[in-house]
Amino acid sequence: MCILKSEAAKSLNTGELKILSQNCVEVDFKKDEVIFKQNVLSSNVIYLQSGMVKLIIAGPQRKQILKIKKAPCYIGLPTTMGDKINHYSAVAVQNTRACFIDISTFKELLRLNPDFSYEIIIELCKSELDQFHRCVNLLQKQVFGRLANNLIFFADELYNSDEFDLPLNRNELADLVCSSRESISRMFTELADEKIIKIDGKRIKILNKEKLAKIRDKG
């Protein structure tokens, strides 16, 4: 029963869990496979069991990476609950397992179980606050601060380690921080020269997190 890892699902009783298990299906995705696509009809709530995804929205001029999300978590809740059409796409960053839950079943459980509804509201609120902070960072920090912020996010939130493989290539990372590939490469070189990070291909090791945090905070 894939949904059991969800904090919200822990509040469901045996009968409700049975209903849920009968109306959801697990799907495995390889790296770079699309989990759901923008402007396509949405009929499922998606819960990530394992793996990592990037959320992408197509704007007037180009596609924009909104954020990276790591399992376990829901994806697509605002767009699925708020409209019948996906407003952005989700693409696997690594091998990922997702549980597709029938939207009618999900809405019925929200009506039946207030504790389940409460946990879903909490998740939506956290997601909205995270997006507010990201918006402020993009608008008010210089690109060096934005890059440092994301490197620390990768270490602390995605990998729980100061040594990791970048989840995005240089072009995608530049897109995430609203910069250019050339600027990202130059900043990586500067950070490496100052012994703040060590770079080996896509492998990053944070050597001086205190200095990196200062760059992030000063923007």
Given for the second form:
2 protein chains.
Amino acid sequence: MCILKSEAAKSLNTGELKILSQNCVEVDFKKDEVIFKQNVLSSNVIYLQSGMVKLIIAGPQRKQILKIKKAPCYIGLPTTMGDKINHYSAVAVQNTRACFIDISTFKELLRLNPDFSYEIIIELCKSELDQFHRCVNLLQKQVFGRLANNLIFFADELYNSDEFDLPLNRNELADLVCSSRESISRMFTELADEKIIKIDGKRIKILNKEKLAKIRDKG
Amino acid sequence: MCILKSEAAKSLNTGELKILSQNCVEVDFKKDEVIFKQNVLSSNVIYLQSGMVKLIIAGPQRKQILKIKKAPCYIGLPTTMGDKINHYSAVAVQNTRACFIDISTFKELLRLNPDFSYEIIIELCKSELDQFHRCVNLLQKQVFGRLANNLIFFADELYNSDEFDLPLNRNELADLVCSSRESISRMFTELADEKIIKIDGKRIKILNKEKLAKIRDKG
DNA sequence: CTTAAAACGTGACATTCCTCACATTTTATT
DNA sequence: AATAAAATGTGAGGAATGTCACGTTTTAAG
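Could you output the structure for the form predicted in complex with the DNA, given that the previous block was the form predicted alone?
Whole complex next, starting from this chain.
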């Protein structure tokens, strides 16, 4: 049963786990499949078992990739609990397995088990702090710094390796750092020219992480 | 007792309210006084009884005003529960009365009362959704749109009036919309020239709200 | 009331980076 | 393999806006 692996679920007892297992459906998604959609009624809390997902919001001018999340984690907690309607979409960037928990079941568990609630509260708080930092970073740095920031995030947080396949194409990278496809292209070639990264299509290898970190930090 | 007025506190019973009242201190702050400070150990959840507060984070290049919050509300919930150290500061922008709740008391209440936990969860979720929208707005709009957005926010959400005294000076407005003092100045004069607003020092009167809303929406 | 300090307004200039246009490469489809 | 479609790279030009410099106004302090 999927959610068993969740931190928060450790605090559930056998009876509660049974409730959960009876109201929880596992679904597989292929790359680019939509897991939930902005403006649609939200009725499930989703726990990612495996894979990776991008959260996308339709902004006033263009779409914006809010963040990329890797299993294991919850997705859509704020949008499911915070409003009746989804405020953003979730799309698989790899093959992904997700566990859909009915919202009333989830609420029931929160009510039954304060420890579970507590874990969820901590998770929400951390996520909001994270969001503050991400936002300030995007706002105050120039495109170069924002791109470097994300490349290092990919290497350190998503793939645990300095060589990886980009989870996004150039257009989506632009949507992630709020720039344009052309600028991303230009910066990639510049980073490659300076031997900071090596690029081959979607394949990225970070050659000089100190320099890249300097670009990230200087903005 | 201050926190009685909180939505979440409605779910507390008499015994729980007693615990709360015995571990809760009211403090008054004058304009510009610091309520809590970034990078300092966080040990209290704060409930604003009256007044108004700005949340400020030190960004990579400059300071950033995350948001302005008006009583009654909690402040610092994410930063107190999400980490040991404050990730941002809170400063009064008016005379403000705040209720400091010891964090262990707060956690105790969360554990005792699932309804209270639930209310906090909902509040955190809404706040994160809000933060997503604010962030995307700041990222995708030009300075004009961001400024217009905030002027309308001041009028509609903070003061419930189209005439008000700005809670921030020009420099702080720049920190709020991530721009420069000079740009804010120039935009104010331009908005005044077009008879969209009337300015007299800190006093602002919105003369043509439709036009202002158009500027906000067009970016 | 006087004076210093802070806040504010405005012009000139430089920089970042977006947009448009088009060529090239890669991927998908038949 | 041939063709279409999508993704990518690159140059030129322009718009938005930050920075610097300086003058003026407002506020605070003595």
